[in-house]
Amino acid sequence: MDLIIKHATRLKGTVTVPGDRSICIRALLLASLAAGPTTISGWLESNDTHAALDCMQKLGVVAERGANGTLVIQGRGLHGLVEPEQILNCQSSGTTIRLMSGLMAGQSFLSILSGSAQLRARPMDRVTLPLRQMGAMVWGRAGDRLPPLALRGGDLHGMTYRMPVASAQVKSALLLAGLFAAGPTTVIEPASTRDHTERLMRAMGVEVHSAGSAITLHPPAGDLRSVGEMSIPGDISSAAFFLVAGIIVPQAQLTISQVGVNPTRTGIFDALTAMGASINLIAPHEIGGEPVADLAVRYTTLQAATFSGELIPRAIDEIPILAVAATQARGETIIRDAAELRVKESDRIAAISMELRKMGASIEELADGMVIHGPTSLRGARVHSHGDHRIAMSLAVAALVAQGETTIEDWESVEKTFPGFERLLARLT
């Protein structure tokens, strides 16, 4: 499906973005291990969350959709999952297959994780190698690097693992495996990553300590405690597209409601603020242990900046839309230390560079990032999402400031995380 977007002369209104995908998937997995029911409110209905839910249902978990976008999970306890009769299909969700790998490593039965052709091309050895060190048996294609993955665990031991690359998915997989291990599991991060897993585990009675860059989990003596209700805040990664749109479209004035502002996820705030943007956090509070606020932005003249180091893991999903903002900034914006983008749903460095150049942007692709020269008067063009939801939505925002009409091919990839994005954007313009 193609989407056509025309130049916008104004952007105004209040929007609510879907529930945070990362938290939804983690909440589902952990609620399934609890003793008793858990109601998840703010549940995101998307391809990725459907994949995770389907996997858990094949493991014997009963889930029912309730009123007002809730999902009720009947927890089976820490050792209540059953051997699946079918392959666990993670579709195109990297979060699902990596976190499920950690969970399945703790089970004594056999499980097979697979997914779409896109997912089967993504490397998994960052997860499978440490899981083997914990005692799990893991097999895969291409020297056990690629899915499908076959796992048999159940006799794990805790360990201390220093991650070579900062990854919240790898950290979460090892912590999930650590729930079933003998002895504590410590993960040492090279840079801070999102801590949703740790927050949820603590709320459910698991002993998880953070000391500097080290996170240590002590396996629970019994089932995880059901918290009764988990509330999911709006996804900051989804909000980022509207933040940038509100900053680069002339006469724009937007408010994004109830967005999660966990400090491990607010790298995009720091990046945009360094470029001169003003992001106002209104009525900050907590929902389910996660900090939340309304975000207010308006059109701003941006200045170029350099981004690297510890900021990048806190903004890794938002780099494509940051590149769009950089096309409208004065000077040379440099993004480094983002090689992780090469192995996402697409090679995001290559994809966003290629497609924005079609629209007239001046971008030099680096091995681990980009150099973007601005400001550039973008022009409408026929561009392609590369089957990547974040590339698709970033190009939609770029189209708002491009002269003429932009056609985005393969728009349906947006269903992965943000169904209805195009309707919401059209309402604001």
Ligand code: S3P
Contents of the next structure:
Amino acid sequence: MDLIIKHATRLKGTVTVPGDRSICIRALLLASLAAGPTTISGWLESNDTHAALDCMQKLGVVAERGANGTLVIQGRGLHGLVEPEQILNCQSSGTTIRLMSGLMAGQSFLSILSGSAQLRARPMDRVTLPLRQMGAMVWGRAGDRLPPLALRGGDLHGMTYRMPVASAQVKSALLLAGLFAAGPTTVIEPASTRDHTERLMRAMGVEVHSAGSAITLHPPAGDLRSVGEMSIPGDISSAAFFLVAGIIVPQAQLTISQVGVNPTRTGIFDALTAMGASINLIAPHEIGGEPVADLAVRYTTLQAATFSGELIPRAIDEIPILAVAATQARGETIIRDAAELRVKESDRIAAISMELRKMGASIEELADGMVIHGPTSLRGARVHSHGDHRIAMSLAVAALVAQGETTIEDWESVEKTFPGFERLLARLT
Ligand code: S3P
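Please move on to the form predicted together with ligand S3P, as the form predicted alone is already shown.
Now the full complex is given, and it begins with the chain already shown.
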């Protein structure tokens, strides 16, 4: 499906973005291990969360939609999952397959994890190697590097693992496996990554300690404690598209309500602030152990800046939209240390560079990032999402400041995390 977006002459109002995809998937997996029911409010209805839910249902978990967009999960306790009769289809969800690998490594039965062609091309050795070191039997295609993955676990022992890449998915997989291991599991991160798994586990009574870059989990003696209700904040990675739109569209003024502002996710705030924007956090509070606030932004002229190091994992999913902002900034924006972008839903360095160039942007690719020269006046063009939700939405924001009309091909990829994005945007323009 193509989406056509016209140059925006206004952008004003308030939006609420859907629930956080990372937290939803974690909440689902962990609630399934609790003794008793959990009502998840703010549950995201999207392809990725549906894939995770389908996997858990195949493991015997009963889940039903409740009132007001809630999802009620009947926990089966720590040792209550049953051997699936079918392949667990993770669709295109990297978070699902990596977190499920950790969970399945803790089970003594056989499970097979697979997904779409896109997912089957993404590296899994980052989880298969350490899970094998913990004692799980794990096989995969291409020398255990690619899905499908087959796992037979149980009998795990905890270990200390120094992650070669800063990855919240790997960390979470190992902590999930650690729930079932004998002895503590310690994961050492090269840079801080999103800590939603740790926060949820702690809320459910699991002993998880952080000391510097090391996170240590002590396996629980029994089922995870049922917290009864879990509230999911709005996804900052979805909010980021409106945030940038509200900064680069002349005269824009936007409020995005109820967004999760966990400091392991707010790299995009730091990046845009360094470029001269001001993001106002209104009414900050906590829901479900996660910091939340309304975000207010307005049109600002941006200056280029350089981004690398510890900021990158805290903004990893926001680099494509940051590149869009950089096309409108004065000077040379440099993004480094972001080679991980090449193994996301698409090669995001190649995809965003290629597509923004079609719109007149001046971008050079680096092995681990990009150099973007700005400001450039973008022009409408026919562009492609590369089957990647974040590329699609980044291009939609670029289209707002481009002269004329932009056609985005393969728009349906946004269903992965943000069904209805285009309707929300249309309401503001
Ligand atoms: C995620 C972690 C990040 C991120 C992805 C979601 C998560 O991936 O890019 O969209 O939910 O843990 P990595 O762990 O591969 O960096």
